[in-house]
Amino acid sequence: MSFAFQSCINYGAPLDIPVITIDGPTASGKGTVAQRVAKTLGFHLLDSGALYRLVALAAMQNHIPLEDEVGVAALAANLPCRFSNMRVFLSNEDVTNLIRTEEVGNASSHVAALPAVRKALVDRQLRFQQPPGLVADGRDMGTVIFPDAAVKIFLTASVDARADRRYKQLMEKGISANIDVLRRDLADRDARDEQRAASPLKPAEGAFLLDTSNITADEAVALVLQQYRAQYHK
C-alpha cells in the first residue's frame, strides 16, 4: 500500500479510480479505520486533517493571526510541506507528533473554517486521487471534495468515548493532558465544525452512518470493507 504521502506541491490530474470518503468529527476513530481499510485495499491514503493542522502550525510559527483569512489562504496555497515515509514535513522540520498536539488541533478548527483556505486546500486534495484507489479521511471528503465517491462512510461517536481515545492516544505519546479539558474542548471543536459556513461538518449524501463508540477499530473496518464490496464486487 502506498499512502500517498507526497508533496503538498500539486501535480497531474485526477484520475476516474474508487474512491472511499470516512468522514467524521475529532477522535471518532477515522484515522485509524481509513489507514487500515487503505492497508487491506492497497490504496492511497488522504489525511486532509493533517493538511489543516500544517496550515495551522505554519501560521502559528510566522505569527499570522488565525483569523487573517487572506494571511493564512497565502500561506495555505504555498505551504512547503511534503509526506514521506509516515512523516510530515514542514520546510523540511519533521512536524510529525507537532500537528498532533491539541494546541494545533483547535488552531486547524479555526483555520478550517475559513472559506479561502478551504477554497486553496481543495486542488492539493484532488491530486491525491491516484490509482489503484484512495481512501480520503476528514471532514468534508464525501460532501465537498469527492461528492462522487461511490462509497461514503460517516464515523461518529459520543463526546465521552472520544475524549477517552484521545487521552488515551496522548498518553500513549507522553503528552500531558485531562479528560475533562479533551471533552470540553471536543465538545466546542464539533460545534465549529458543525456550523461553520464552509464545508460544515455532516453526513454526505448517501452516506452509511457508522457509530464506532461500543466498537472496535477492527469491527469498523470489516464494515467499510463490506460496504466497499458490495459496491465493487455486485
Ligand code: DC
The other form holds:
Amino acid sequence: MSFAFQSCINYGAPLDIPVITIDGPTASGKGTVAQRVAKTLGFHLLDSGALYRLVALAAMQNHIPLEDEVGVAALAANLPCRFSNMRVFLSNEDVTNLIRTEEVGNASSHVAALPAVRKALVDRQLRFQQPPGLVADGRDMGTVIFPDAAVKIFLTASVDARADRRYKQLMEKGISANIDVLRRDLADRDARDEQRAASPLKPAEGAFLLDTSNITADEAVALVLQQYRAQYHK
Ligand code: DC
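Switching forms now, from the form predicted on its own to the form predicted together with the ligand, please provide the structure.
Once more the chain from above appears, this time first in line as the rest of the complex follows.
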C-alpha cells in the first residue's frame, strides 16, 4: 500500500482526485476497513486519528496541559512527525505502539475538542489528497475536511461489539485490559466526540451508513468498494 502518510510534509493537491471518507466512532473497525480499501484500490491513506493521538502524546511529553488550547495548537501546527513503513515517529522516536494506548487515546479526544487544534491540522490533512486517490479515516472527514468527497461512509458498531474488539486487540498485543472499563471509556469518548461544538462526530449528508456489529471486516470492505465502484463506474 502506498501511504500519503509517509511524511507529514505533502505537496499540492489537485481536487479531481477521488476521496473516500470513512468516519465513525472509536473501535468501529474503520481503521482496518480504511487500510484494506486503500490497499485494494492502491490509494493513499489518511489516518487522521493518528494525528490527534500524536498531538496528545506531544502535549503529554512536553508537559503542556491538555486544556491549554493555544499551547496544544502550537504543537499541532509544527508537529515533528514522520510515517515510514507502517511506523509512526515523533521527533525520531518510534511511537507506533505508544499512540495506540488507552491513555493517549483518551487524551486525544480532549485535544480533538479544541477548535484551534483542529484548525491547525486542516491543511496537513488536505495535502493527503494525492493521485491516484485517498481513503480518509476519521470523525469529520466527510463533514468538514473533504465535504466534496464522492463516496462518504459512516461506519459504526454497538458499544458492546466495539469493546469486545478493542479487548481482543489489546490482548493480542499483550496489553492487559478490563472489558467493563473499556466499555465505559468508549461510551465516554463517544459522548465527547459527538457532543463537542467543533466538528462533532456525525454522519455526513448523503453518507452510506454501515453497521459492522454483525459483519466481518471483509464484508465491510466489500460494501465500501461496492459504493465506490457504483459511484465511479456508473
Ligand atoms: O480514531 P482514533 O481513535 O485514533 O481517534 C483518536 C481521537 O481523535 C478520537 O477521540 C477522536 C479524535 N478524532 C477527531 O476528533 N477527528 C478526526 N478526524 C479523527 C480523530
